[in-house]
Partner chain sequence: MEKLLRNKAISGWLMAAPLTLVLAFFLVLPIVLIVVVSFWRATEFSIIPAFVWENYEFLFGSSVTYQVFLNTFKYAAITWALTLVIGFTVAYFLAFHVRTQTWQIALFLLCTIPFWTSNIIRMISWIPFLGRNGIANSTLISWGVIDEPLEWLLFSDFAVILAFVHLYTLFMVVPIFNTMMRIDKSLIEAARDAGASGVQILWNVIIPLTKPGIMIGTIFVVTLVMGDFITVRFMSGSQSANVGRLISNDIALLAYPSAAATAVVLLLTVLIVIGILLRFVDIRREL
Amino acid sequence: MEPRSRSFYLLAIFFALFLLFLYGPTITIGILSFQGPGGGLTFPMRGTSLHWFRDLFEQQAVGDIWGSFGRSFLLGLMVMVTTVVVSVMGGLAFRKRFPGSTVLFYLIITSLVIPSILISLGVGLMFSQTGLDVHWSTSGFGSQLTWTLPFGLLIMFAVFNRFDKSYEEAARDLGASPWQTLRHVVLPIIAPSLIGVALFGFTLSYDEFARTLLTAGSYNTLPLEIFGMTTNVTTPVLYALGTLTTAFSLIMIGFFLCIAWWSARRKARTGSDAGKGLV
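Show the structure of the chain whose sequence appears above, on its own, in the form predicted together with its partner chain.
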């Protein structure tokens, strides 16, 4: 191996600074959320305590954050499942190059680049003009899908662009029906990338703000609740909440990454069933 050049070290320092820039602020509020009861929004720390975390459990201090957390979590799961199913179906559909697929493709791109506030405004207007009530599980759910589906589909396009068609041909030659080919050949091969789609679906929904602003109705999701707090809460309880929800996000990300890693290993170990014989 040739020795590291000087530019490597310069770039490595740049990269380290970039990571510090990315994570530094979050780590800072993580530390500050352990402020003592008399502490403020900035350093210095006035003692350390769990005071602000305890405050999170008192309704009058922060409002209904646990209710909104529950709604955000449930909505995240709903969006995740829908995103995975619809993206896989959409990805499979696009392989067939059906008439009108170009229009649909540009709609997906539009969905990705449209300013979020337009979705919020448009869906909000649609519901109010037709006399329907906006609710996080209907209008909020649909609005969030316009943000998660493009990501899911882009991942599926990337996956199917690299998909080796000869596996399907082999299955077909061995007499598998289209459904059997899909179920026993295609889906197992693309399964690891579906974990990625699920990760995007859940986290983007869980953190979405702009698209749910006018479409969540009278029950807030967690990001809306947090944003409401920024205007009237000036104590480290805000940081405590930020630390908790970031920790929750990290746990979910870790969970998804572990499944991805585990399924990749499983695939490597049991990818071939040569010699086992299928009955």
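Basically, rigid core = biggest C-alpha set you can superpose within 1.5 Å across the two forms. Residue numbers count along the first chain shown, from 1. Predicted model, so just to flag it, every value in this text is computed and none were measured. First, how it differs from the form predicted on its own.
Comparing the forms between the two forms, the C-alpha position of Phe255 differs by less than 2 angstroms, with the core used for superposition.
And the form predicted on its own, for comparison with the form predicted together with its partner chain?
Excluded here are partners and other molecules; the one chain stands alone.
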């Protein structure tokens, strides 16, 4: 076997340092969340236990943790469904050029480069000045869509750019209506991409702080609640909450990956059965 070059080891070290930079803070919080009852917010650890996790579930003085979690979860689902539906509709609309399509495309992605806090400020002012309630389910929902929709639309644009239209033509030749073609041909083919859009929509919404800061109204979402806790909670219970929220995010990612795997396997099985039928 040919020996590795020096550049390989230098790049490997650089990559390892990069991973440590990315995940080191999260790993540190996870470790410190298992401090003993007398532990603090820094190293060295004073024993190991699940004390702070029990404290998180038992004490009521920590704040509105579970209420904020429920709001973030519900808001994430709302944003996810809307992002998927609008992204598919937008992707279908942009398959053919129409007057103003280029301008509209750049207007869509402009919200990605505008500072998030300015989006939050603008949406909050618009709602308050028009007499509408500033609430996480209205203004917060709208401000988060300015973050998730561009990602979803960009994914759909890429999907439909390489979509083989001959499948749709074959369905129409067999007498399928436009709705039947969309339901039975287009959507099953792009299903893995839709799962990716849904994952983007939920996770970006669930973790979003800046665009929700001035649009959530009187009730905090989970990121806002955690930020508020940093000013008055001085025990590792804060780290325990961070560990649980990180674990929940990983569980949701795993859930979407399982759906994608199941969808791909079902698609492969359906294709195999169709091939056997032709034989």
